[in-house]
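The chain below stands alone and is given as structure tokens, in the form predicted on its own.
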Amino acid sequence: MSGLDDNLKSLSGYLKRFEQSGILNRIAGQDHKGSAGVFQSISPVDKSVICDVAQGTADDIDAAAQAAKEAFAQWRDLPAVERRKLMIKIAEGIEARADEIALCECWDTGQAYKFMSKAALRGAENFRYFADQVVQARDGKHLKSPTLMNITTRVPIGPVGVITPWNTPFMLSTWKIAPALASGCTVVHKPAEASPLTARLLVEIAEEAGLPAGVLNTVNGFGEEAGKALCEHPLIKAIAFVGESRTGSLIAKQGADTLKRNHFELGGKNPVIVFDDADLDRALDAVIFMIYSINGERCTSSSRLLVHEAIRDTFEAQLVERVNNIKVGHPLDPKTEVGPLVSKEHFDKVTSYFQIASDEGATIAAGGEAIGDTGYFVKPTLFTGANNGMRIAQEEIFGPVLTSIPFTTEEEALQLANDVPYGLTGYVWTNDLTRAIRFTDQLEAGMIWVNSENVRHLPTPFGGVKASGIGRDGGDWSFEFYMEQKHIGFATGQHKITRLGVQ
């Protein structure tokens, strides 16, 4: 693994490209400018500025989706086989600049190269796994019936819209739109602006692997402006969107007008539940992984503990002595483990709950407090002394911000971790096997481990319910988004026909 100054300096390779020309749009194949100037990419490690972005507004969303729509028709009926080879070639293409997509991501978010190293691999995982999915993607049902041979068949649905989010954007990217283009759908990307590298790297790799010009299209911008623009358009179909529960709202009412169908995956304040009888060391090794690596910037992250009061007082202080020993730095020092927050605009949001906590009695066990004045940077935080009125046990902060609440019963339990307005993931941690299948029963929540982390297996469906989200990722349930059933029934003989106006 590289060390820190061997990033640096192969980091500063990769930016001259984007300090010299800036990031430009991409709408079929082709450069643009945005038509409302540029924006600025700001560096949360240091504060600096990245780039100029191209700032994108409804012109040029209509500019691309056009584009996507033009394209739309030979993407869709190439033969399965070469969509395939492509999204391969794209696979490929994402592995061998997979150092600098983590690299640039690290600068663009401050996420930890300890695991946006793996992200770009996982990116490339997501096209090779939706890549083998492509031949049977339209593969349907024969349901005979008395008078007709009956089949089932799905048909992408056409050009389609993807919001991603900043925390992890080019996995997240990677997640939407190989599905979309595995199912035979065109793509309009906007990615999030406050970190727009690598959504530059993708579309760059897939037509460099050749992907036909308009089938990805990238343009940057505010979701105000060109995000609205991109949900309210005619000809995009489908809004796909990770990010937060009221912008979700928002997409939906945007896109009421022209039935636009919407796929979200919003916010959480997911629960992990820690009865007296788990194997408390994982579960302590899970309960800090969970909330403390990608800075806490992430939808399943576990942001609520809710721990057995018979091991509370011992539980909590092994976690106060492991969340203070967490090494927070530079995101490119491999042996850093929390990064800087994105942006001004979320620093200020996480570091709001610490007098949030102080103000509604809760104890700040450990962090509660910035780090320096040269980027975003705070302390892995924990609350204890908490309750789950509270807002640091309702309200989604979005960092490596912690809320730890005792319970006594599984009943009371099961009522505190239900008790808020999400439902993405919930984790339970108890040997008692009859229990686990109680709770997880009752958990509302849209993916639950028992005693385990998250574990991705892209075959199995992710999302949440309540305000965390709308519709299901993986497997074939992402082809059920992106493509449209279509029923065609064959008459096997000669059935009566009622015939009416026959005297």
The other form holds:
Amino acid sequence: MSGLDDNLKSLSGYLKRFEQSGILNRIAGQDHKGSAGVFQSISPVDKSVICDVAQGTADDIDAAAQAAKEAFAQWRDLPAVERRKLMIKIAEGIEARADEIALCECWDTGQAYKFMSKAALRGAENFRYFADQVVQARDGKHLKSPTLMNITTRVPIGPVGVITPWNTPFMLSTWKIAPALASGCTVVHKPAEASPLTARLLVEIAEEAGLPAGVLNTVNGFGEEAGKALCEHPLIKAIAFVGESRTGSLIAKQGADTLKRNHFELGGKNPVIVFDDADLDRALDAVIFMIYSINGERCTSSSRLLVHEAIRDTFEAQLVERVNNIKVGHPLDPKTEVGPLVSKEHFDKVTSYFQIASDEGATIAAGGEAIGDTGYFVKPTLFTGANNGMRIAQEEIFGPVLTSIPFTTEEEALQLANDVPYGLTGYVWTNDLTRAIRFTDQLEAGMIWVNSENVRHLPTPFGGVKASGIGRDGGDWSFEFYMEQKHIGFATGQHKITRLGVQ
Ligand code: NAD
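Switch from the form predicted on its own to the form predicted together with ligand NAD and print that structure.
In what comes next, the whole complex appears, and the chain from above leads the way.
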């Protein structure tokens, strides 16, 4: 594995082209300036300007939507095996440029290289997985009735909008774009303004692999301008959105006039429940991994620890020791475990909870402060002595910040776990099988792991309940969103047709 110096050297090579020409929008296979000029992408590592980025408006979205519409018929009708081959070539392109993607992502978002080097490859896996599904994506059912041979078939819904956030943006973009392309949809992608670099790499890789012009278009810009225009555009048939819950609600309103189909992957305040009969060493490792890896900027992070009163003191003491040992540093240093937070705005939000925790009467058992002022670094933080009514237990902080809350009975643990507006994931640690079945049955979450951290398996459904989302990704669930079901009934004989207007 390369060290920090090697990574910095490689990065400076990769950044040169961005520094020289900035990031342009990509519409119909051509580069375009933003109609509103440019904004700047800032690195959270040292607050330096990385490059100018095209600031798209409704005009740019309109051009991209027209391009996606024009490319749709050809892409829809491309034989499935051809589409499959192309998607595999995109996966190979991603693998070939995985290090460039990883280093650019780290510099743009502050994510540690330790985790991002794998995120690029997971992006390639998404393309490979959905490439394998292409051939059967349109298959339907045969539902014979007494008088009709009924069949169903699936057809791509049309041009779709994909709006992505800044946390692990490359992987998340592929997670949406790969199934959309596999379905036969064309795409207008609006990446997060805080992390534009790797979205540009993705569209380049796709076009180099042979993706026809206009099948994937990328328009940069702000959510309230370019994002809003995408949701409102009549040619765009559906919006796949990943981001905050309140933005999801805005997107639903913005798409109402054009009756948009929406898929929402939103926020979380996910509980990890540790019972006193659990394998506590493994539980400790998983609790730490699921909130402090990826800077805690992860929708599935377990940001609320519900710990049984009998083991609370020992468990929290071990946590404090480990949390204080987490290596915070330069994200390109392969030893770094936590890098800087993505932006000033997000840094201000996360650090504001340190004061909120004190004001609410919780204990800051570890961390609770920023580190230096060269970048947006914070110490991994643990709040103890908290209760579920506090803001630190209810609100998504989205940083390396864990709130620990004790419980005494299984009923109380369940009540606390469910007592939040969100319901994305839940993690349960117990060696009592009957309890695990009973508890997970009642836990309000779209995805639950028992005696495990979050291990993603692509054919399984991914998504949340309550304020955490609407819809599911993964396996065939993705196709349900990007495709329309069609029913066709063929008469098998001369069944009786009720006759009107006959004397
Ligand atoms: P955000 O909602 O602020 O922004 C996400 C995207 O929406 C950006 O591209 C932004 O420009 C765009 N946007 C903002 N306002 C818009 C509007 N009015 N119309 C259209 N688009 C608009 O989210 P963020 O801060 O970038 O990302 C962090 C959030 O994402 C967290 O809440 C996290 O939990 C969530 N997230 C959820 C999942 C999941 O699978 N459930 C995965 C990753 C992140």
